[in-house]
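Shown here is one chain on its own, the form predicted in complex with the partner chain, set out as structure tokens.
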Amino acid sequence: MIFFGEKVILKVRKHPLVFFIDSFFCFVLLCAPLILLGIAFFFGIKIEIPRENIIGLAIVLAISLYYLYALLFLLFSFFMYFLDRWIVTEKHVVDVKQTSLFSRTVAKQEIGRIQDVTAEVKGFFQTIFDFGNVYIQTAGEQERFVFENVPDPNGIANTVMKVIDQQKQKPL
């Protein structure tokens, strides 16, 4: 992916609020069962899972799905969350997108060739939480790399913009 000896400057991930907002769903569906009991314990109505019959079996097993597929939701969302990734090297910068289990893609741009860093903060998250968009302009066929949600995204676009002026000053 990365030429051999060629220094990395940085690697970024997207904002880690990002994975708890896509994980929430997957904290509601871990928690609506227990909040559920709660409120029927609240109001003194008492739940038995019968003994004796399919339907108590069926509930049980229900219940043990219910929880696994949950987790697994959740280790997924880590999982998109975890392997998309942006590296900044003093020559490239790579940008790898999970977009699913079995599909990966990893463009990479010759650092020469950019033309344009922009970092876009947007709204009250992100400005509170400091994260946003950074967009490198390319001359490449991949126009345009979007470094989506990645934190202090002025200060990437600074490294970046740093390292072109490097690349720029040394001697061909």
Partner chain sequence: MEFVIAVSIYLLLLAVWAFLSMMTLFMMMRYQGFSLLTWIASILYLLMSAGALLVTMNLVSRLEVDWTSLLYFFQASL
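Show the other one: the form predicted on its own, since we just had the form predicted in complex with the partner chain.
Coming up is the bare chain, nothing alongside it.
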């Protein structure tokens, strides 16, 4: 694949578990009313929504808006997960940061300006599921690129170091 006229070495997104954790809250929001209805049914409480008057229509509208909000939250979480990415080419490291639904920041740094690459895996879940952060220290405006919650951070750090070594060995 060609990106900025360069060969792409690595494309990275956050670990899928990060999206799962974000979407779990939405799942709880979607299931909470059903659980409450189940509890009411278990205790014999009969819940009827009157359909003939304005109160019944308002209740149906409120429930519909509640589920719409929960589904929009899930969709927003997916877009933030999918559009946030890091790309390593043969000459650059690119950080595409989706800050909101219609706002994106793209930072690009030359491979030759990278001074240090560090992989960090902290905690029980990151160790078990093999994800963590990769820190790339540069000599540019943005002093540190952070690949947050990426799968196999040690492998990514090693790949970036290999690209740096290959770039240094190329004749000027």
